[in-house]
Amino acid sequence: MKVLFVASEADGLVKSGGLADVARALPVELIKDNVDVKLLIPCYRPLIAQDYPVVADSVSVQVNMWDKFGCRFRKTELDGLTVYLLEHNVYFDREGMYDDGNQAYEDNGLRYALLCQAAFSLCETLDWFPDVFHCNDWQTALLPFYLREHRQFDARFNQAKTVLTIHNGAYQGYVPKHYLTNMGIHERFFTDAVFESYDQINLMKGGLIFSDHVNAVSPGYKDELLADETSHGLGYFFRSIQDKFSGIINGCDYGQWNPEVDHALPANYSAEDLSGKTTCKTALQQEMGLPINPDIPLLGNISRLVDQKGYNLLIPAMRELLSQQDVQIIVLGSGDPVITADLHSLQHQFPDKFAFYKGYSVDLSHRIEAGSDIYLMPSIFEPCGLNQIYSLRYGTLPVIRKTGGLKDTVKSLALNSSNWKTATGFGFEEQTPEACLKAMKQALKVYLEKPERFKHMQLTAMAKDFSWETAVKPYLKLYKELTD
């Protein structure tokens, strides 16, 4: 089996969310199995300083009739994965991955189309044809498309199937429609069946139309991308799709994230030895500027500063319980100026008890989540989530709001704690801040006044496996399927 994963960003290399760790998770996952695996990436500006060997030069990509681009690929490795980086320097050579900081660049659409028609171009360089080609999100939707419109008598590549991953339906990549041509899309599939969307073309939706198969990143979205609700405006084509469509759990890098082995924490720790966990605590409590104390509730949120997390929720529930309980909360993140003010406001108004960390650092991040208690997840929608998971493994019971991934993946403590034995954290549906906050109490409840119970349920969390060795099961499943 031949695989080429087609993404806009991979951990290790380049990363800006949860599509990254799973462009590497996966793929390396799948070598495991015997997979013959290659991934592309684009040759972002870190990556073209970092001057990786050139393995093919002057390439020429085409993209419309008549428009050929000059590229480069380059070739380096993660973790025996081999990755080739695509390198066009007017398109990639900038000072974002997707923006300048402020606002998306508005030739985004030409930049990846070019990234999905260099996708065959590296096939056709390293005479290598792949069984499927694994395209992520908004950036790679068109890839089926070419594969299916301009490479439709190309014996090379007729056989091909095409997988394409929805990590976040709500970004579609909306492109001008003066575009079309440019990025070889004939006219006549600018319809509202196919690109059309608000008279832009929408990437997504005619990924959704032409590709083999189409997954979301956990069962509980792929639900909810069937509701009109709670679909980003695609519901209709996500139904229409419905034979072809499937929900996959992403897994977690247990490599990465493990309290046993885990070189950021000051302190290690497992489940028959809990003990390294509140040295954890301390050291985080003194690492923020928050007073030491070992016995008072510790709760944690680690993420992008976006309305999709749950800040309107999150920031009323977190004011109203700083100022009724003796608790302390940590925050790491950025984003979004409003809710960075309100953060820098709930320092200055709680500057003993809550703790907020502008930015971000992959060390404190995992000394966030295995000195914290409790961890705070209260998403509007979640397409699947890796934080909850990390936080399961750690210990760290979360609070979630029972969307997305969330659902699938933490079992939430009932109302009259019937089902103790099993749960693995704390749940809440209600988009409001008075939800929010009752999971919240209910969290601190079990922790102050049950901590043999805490403990059972940290214990029931810490046991749970999500590994990538098991996620890669319905993937190897779902290509067998589509290749026999």
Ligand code: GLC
The other form holds:
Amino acid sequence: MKVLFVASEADGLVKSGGLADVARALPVELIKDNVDVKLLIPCYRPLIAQDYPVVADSVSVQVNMWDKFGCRFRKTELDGLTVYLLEHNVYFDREGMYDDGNQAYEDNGLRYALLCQAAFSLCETLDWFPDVFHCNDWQTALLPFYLREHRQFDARFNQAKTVLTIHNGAYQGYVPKHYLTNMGIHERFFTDAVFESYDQINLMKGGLIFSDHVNAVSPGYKDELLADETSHGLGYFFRSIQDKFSGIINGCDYGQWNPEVDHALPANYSAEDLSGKTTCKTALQQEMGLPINPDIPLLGNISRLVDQKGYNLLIPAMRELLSQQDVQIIVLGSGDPVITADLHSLQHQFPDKFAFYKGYSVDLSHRIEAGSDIYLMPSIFEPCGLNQIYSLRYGTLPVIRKTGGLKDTVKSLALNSSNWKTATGFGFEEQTPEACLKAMKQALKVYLEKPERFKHMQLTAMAKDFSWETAVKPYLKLYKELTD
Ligand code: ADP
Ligand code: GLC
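Target state, the form predicted in complex with the ligand; input state, the form predicted alone:
The next block holds the full complex; its first chain is the one shown before.
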């Protein structure tokens, strides 16, 4: 089985969120199952600076009938996985991956059309033709279309199957319609039944139509995509492809996220001996400039600062909690300026209780996972979510909103605590700050008043297994079904 995995980011090289974690860990796991898999991502500015070896120069990538783009492929490796980097400096040597910090690049459609077409050029260059092209999100949603429309008579490709994994259905890749021709999309496809949404090109819609299989990154999110209220406006579309649509939960890369061996931590620990977790807690308090005291409950949160992550619930809930109780909260994140300003203002209001690190730091994210007692993840929607899964392994009990993948991976403690022997976190449903605060207080009550019970829940959480070794199986089955 040969699979070309195409994505817009990959952990260890360039990352903005969980897509990068999956684009690394899933192919690496596939190799262990004897799949011949290669990964293709763009060569963004920080990668150009690395000067990885060039494997092919002056490759001409054709996007439409007329335009050919001179590109280069570089090559590197992640845990034994060969990663090809598509270099085209006009499109990818830029400040950010998708935007300049404020605004999405206007020509994103063309940039990722080039990535999709380059996937075929890469195969030609390597003289290696996959059985499956595995695409991820809107950035690679054009590939199935190009395969069926541009390559339909090319015997090297036309037997190949395509999988499109939806990591986040809220980002659909809207492109102004004047790009149609330049992107090689004939205007007969610019209808509501294919690419058109609100008089613009919607890349994800086209991807849903032309892919041989589509999957959401959890069964819970799959169900939400089928329902009008929670499908980001595409419910009717997802329902129309139901027979080729599934939900497959992500795994966790325990090679990166394991408190027993994590190099970013000041001390390691395991379920057998949690003492290192206390060391991590006090070191984190010190690092973040908070009073050092292992007895004060510490709540953590790491995230892209976007509405999806529920800051409209969390910020008022945190403000209330900080003014009522002796707690500490640490937030690590970057993104939306309004959310950023709100977090700064909380820090000014509660300098001894609340610490906000604005920015992106992988090492600090590991230390927050380890040093916190409770993890906050009150997302409005969450296709899968990885931080709650990391939190389980680090014995940091998550407070979640019961949605999508959060609901699928965390077992919430009942209000009467009847299920405390099997619960792994705390949950709420209603999208209100009050409901969020109530769940945070429920977690704190167990932490402060029933420490034995809290510890039992920590051990239950740490024993949960979301390894890719298991999570890869449905993908293997899917590839087999598609190509048999
Ligand atoms: P999403 O993909 O929607 O952002 P996930 O929970 O699937 O959410 O994955 C987020 C990933 O990005 C996690 O690995 C998380 O630790 C990481 N991350 C998000 N924001 C930051 C940040 N500011 N610094 C470091 N890592 C971050
Ligand atoms: C997306 C989702 C997140 C998911 C990740 C990896 O960014 O927002 O829930 O875990 O992709 O699939």
